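The chain below stands alone and is given in structure tokens; this is the form predicted on its own.
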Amino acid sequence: MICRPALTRGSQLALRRQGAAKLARRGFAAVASPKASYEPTTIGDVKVASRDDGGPTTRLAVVAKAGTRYEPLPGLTVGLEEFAFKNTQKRSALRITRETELLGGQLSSYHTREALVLQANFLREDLPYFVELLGEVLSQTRYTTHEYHEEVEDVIHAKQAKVDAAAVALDAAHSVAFHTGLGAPLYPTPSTPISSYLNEHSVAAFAEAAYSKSNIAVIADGASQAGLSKWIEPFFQAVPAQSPSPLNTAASKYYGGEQRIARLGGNSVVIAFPGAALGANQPEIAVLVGLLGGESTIKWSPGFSLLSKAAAAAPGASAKAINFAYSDAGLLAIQINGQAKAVRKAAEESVKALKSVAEGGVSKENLVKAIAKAKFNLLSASEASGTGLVLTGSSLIHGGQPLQVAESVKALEGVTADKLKTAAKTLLEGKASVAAVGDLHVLPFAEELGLRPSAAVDSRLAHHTVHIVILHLTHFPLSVCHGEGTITIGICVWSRDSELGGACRLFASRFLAPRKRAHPESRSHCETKSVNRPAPTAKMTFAWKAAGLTYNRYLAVAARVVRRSLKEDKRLAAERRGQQDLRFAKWSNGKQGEIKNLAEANAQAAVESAATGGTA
């Protein structure tokens, strides 16, 4: 080897000319553009998109309309993904793998809330068999029943066991914000009953209903229209072009609030807000998630975003802000993870992030970071494999159109440090989804947050006096309701506002003789009066027994009520000492029952008992 200091100055000068016309003949000092946006188009009536660049591989993905929101059943996603390139009507399940092996691919199948994805990676020249495949596996999948109980099964209960404390409680703020549809859990947990509702048969059933040309959409990265256009249209002839059994595409609708659960074995915090949905113009959504970030992106650095500050604060702990985007809704949310201590602490660093941003705005320095990492996210997302697949044919299956890259990332730009502190405070002001789950005895609640995890109406209940009803007094406050000759009592808030002033819970019927009253045409179906009773009479006594409850679930009624009527500081802490977490299993010619919640049990007991017209 030469060395450099033995050569003469004009070598050194050739030898730099050289490699610089060897740099210039590679372009690496050239500017990549990213890749192109998928083009769509429709062959056979299966919705198509693709973008092709050439290279020597191809991912191909049928995306389906069968995530978990559109399951009428529980675990019925999971059971169709399991089920996919199992037995066929021409192929087994050996032969399959066999085949795919013999020509360098890769099949894989998973599920998000909205969609279930078939993919297969494979090298170019072999596209006529992967989608010959991919149309078998719609149309032809046999669904047995030695698969199911051998198979199947089995890998359902094993994603079950490792369902974990922050899957819970993702799954946790998405039922409270959407209730049903969205709301379903994205696998079972544990103590899901899914043998009662999941089978060979029902998974067909429900194949039948996802499975159709109007529900699906086949995603190519790597592969050309004309190719697809050649292979999709006679190996997807068999597909059904309308389901026979429409799926259920209720709109979402968000609601908000706040669910806890204890759970062994990690601890969760997850702050969710109405977010943004697939294709809404919100990009200042996108910048406020670059700006909260949370996981460090350069070593040896916390890095500049708001919850790794947070987190920094609170050793033992980790927090990131991710925006799922869905067709119709989204959902930004804050998870933290790690110690229950850190976890609280990090819990409150992060709203206190969120509202300086609401409240100061944010540095021109941060402006320009975030936006740059809002760019990388958009950018790393289109051109990753899975995740640009399962956007686009979310899109298409749902009626819209794939992601405009250049577009997206100009209106990026086009944020402002105002448009981020508006966006954050219409978050802070709305109603919060919050989930704890872990040890919540120190997991903070959501108005320790400082958060409004309820409808409004509720935290204006909390500046009036309530007036219960005791059973117990010979004089009390009471709120007569009138129906068609029947008086109840309830428990009612006193107050002016016409809004408030009917807001009643009734737990108790038939109470006194029933008498017609008609309904005043006054602001309210309410009316409270002092009335002077006599001693309780044995029919007094015992009205908690009319009602359908059992004494334990009345006195539990009336304790509720009571801790809901005091302060704030005071409600909160008599609060946690009403939780419980009792749990019973019967036992039946020695062998164990299912073990059930003991209050979840009590309340189904007592809805029992009122409908029969039992005093149990």
Second form
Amino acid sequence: MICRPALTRGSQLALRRQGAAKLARRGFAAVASPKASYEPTTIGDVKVASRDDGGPTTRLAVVAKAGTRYEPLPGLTVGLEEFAFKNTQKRSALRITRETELLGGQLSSYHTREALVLQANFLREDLPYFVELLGEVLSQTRYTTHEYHEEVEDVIHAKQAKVDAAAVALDAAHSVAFHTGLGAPLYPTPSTPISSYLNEHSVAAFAEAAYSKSNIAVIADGASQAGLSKWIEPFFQAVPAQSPSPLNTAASKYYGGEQRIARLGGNSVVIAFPGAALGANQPEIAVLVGLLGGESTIKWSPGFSLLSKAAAAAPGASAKAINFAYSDAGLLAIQINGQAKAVRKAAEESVKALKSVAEGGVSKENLVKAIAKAKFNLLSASEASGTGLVLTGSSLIHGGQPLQVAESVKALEGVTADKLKTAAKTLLEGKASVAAVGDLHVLPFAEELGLRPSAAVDSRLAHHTVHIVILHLTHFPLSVCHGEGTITIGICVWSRDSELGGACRLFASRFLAPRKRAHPESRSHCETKSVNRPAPTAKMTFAWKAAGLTYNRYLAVAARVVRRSLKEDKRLAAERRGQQDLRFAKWSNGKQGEIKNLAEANAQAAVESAATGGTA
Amino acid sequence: MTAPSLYNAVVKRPWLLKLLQPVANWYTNAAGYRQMGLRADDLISEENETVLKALRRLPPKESYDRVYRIRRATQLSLQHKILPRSEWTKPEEDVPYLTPILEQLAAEAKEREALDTMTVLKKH
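In place of the form predicted on its own, the structure of the form predicted in complex with its partner chain is requested.
To see the whole picture, the full complex is given below, headed by that same chain.
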């Protein structure tokens, strides 16, 4: 034993330096062996991706093409998820649980919109047991009636009750963005009618369709390649090669729009735009997500990210940006949760932040930070066992390749401020998908946030005017235009917007004059035609006609309603236009009568109608 | 809950089965439940957790029919009557519908018991 003072100062320093050198070496060693990407292979017709860092534990997952996107009936994915690791032909659910516990493993099943994941985490040497178990669950689960009633149903109800405002808002945003397929809710809410679709038989039929070798991928993190190639083939033999009934794999289409859902307990607004799909080469979206961020990465400060600053301006709300990447579409969503008023404020601030990016307000420093954040997000997601497994599995089952980390990181570094600006601008110019869930009295409309939802009727009318003058109709008895045995009525579509003009032409040709087309040159064109009018057929039953209105009155009422639904400034402008632009003339015997202002004629007709107790 | 039975032992020995079958048939008819339209499984006492659980696992149609048979039998019992001969339960209708579920439950309980009381031998 050496007493302390016996050591010289020099030897103490030398010892310390040695220790420090050891630490430094260890640090370098860790940097030198990063987790590699998943290597895709095929073992016995099953798509397999694996990586092995030689650690003591393994994560093995079967990723099946059975997410909510592919469920033929609502609720089947959650049914299949809950039926995982239940009674099989070989052993009971109880035995599966107990044996797994004895081996120190964990079994879990969860789903995303595209994939259903059956995962087992266990000690490295237990690979054969768990490969056998997963193969057995896929091909030999019994889907018994009593398990459905005693175990599955109750769990689903309990999970349904837990669906919160944030989840509902995300589902609503997906629903308006993609309608069917990806638009199906991730978890059905308690008010979703699933009981008529969900039962053990429908789940078994879905399992048969989904669990085939072409629809699954086995992802292993920390398992030896030799072990996988030895065990997967025998244990996955019973899984059918092709599914007897193909899944519905219609391509996703982005629609956009707005949805508002009143709900107690929790407020959430989701503002979503078309984002980057899985494997799409759009690094700017990833950087934009990094820039918008939301969750602070450092303590005691909102950090640099735009959304966390926006949320800091509205205490009581939290905001974050996420890019949901799917196989053929993506959704870049900004989600804001919290108290209603704070959510409103934060939503306004968030849109302002996005607009500032679109107008080029990203400093160079922030861009560097955003790229660094995007890199971290990417690497961390590929490293973390859960997300990495699911992402790799989803890519494989959709025929793609696992994420190549090095290339993606390189792409991120190439993002410039200009690219980011263009990306943000494209998002804002496109249709947004906006969902508001919670206290609708407070939560904002998309229009109020300054976004363009897709249902563009009102915003269109704010910009364009429809001038309706003349179109020939032979089978509409219009009291204004009765001639002696001849009716010559016309409506001409007059628009400042060629697209809208086209729509009006279409409308005219489809609904008003099936046999006679409106003049293609509708712009400021009045066409007249004199025809011998046959006796009006009594079969036409339009609502306006049944209500005793003339066609002009009907148009006037409809136009008035539309104008009144506009916002104040636009309404005033529209009404002014309405006053000056609507005119009509009565033609009889091929001669044009007096040109009258329709608004005045309408007002007059309304007075007469009121005097006679009419319905208009 | 299943009662102890020599059924399997008898069925394994054809000569014994042949010998006992007429006795069994006589006994079953003499028991009188078929004359009231019941099945043998309707007679299982339902005042215990296992049978109640088994009854919950019956398909809805089976469950409805069971209740109908029992109510009819109760009514007959009150009236001190038996059904007309055409409505008696035929031997081919008198199938065990509850026993398989009870056996399944017993197997589950046995498995649970075995797993609860097992001794774990460690490999290392």
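All values reported here derive from a predicted model rather than from experimental measurement. Under this definition, the rigid core comprises the largest set of C-alpha atoms superposing within 1.5 Å between the forms. Numbering follows the first chain given and starts at 1.
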query: Core-superposed C-alpha of Ile43 shifting 2 Å or more between the two forms; finding: no
query: Core superposition between the two forms, C-alpha change of Gly54 at least 2 Å; finding: no
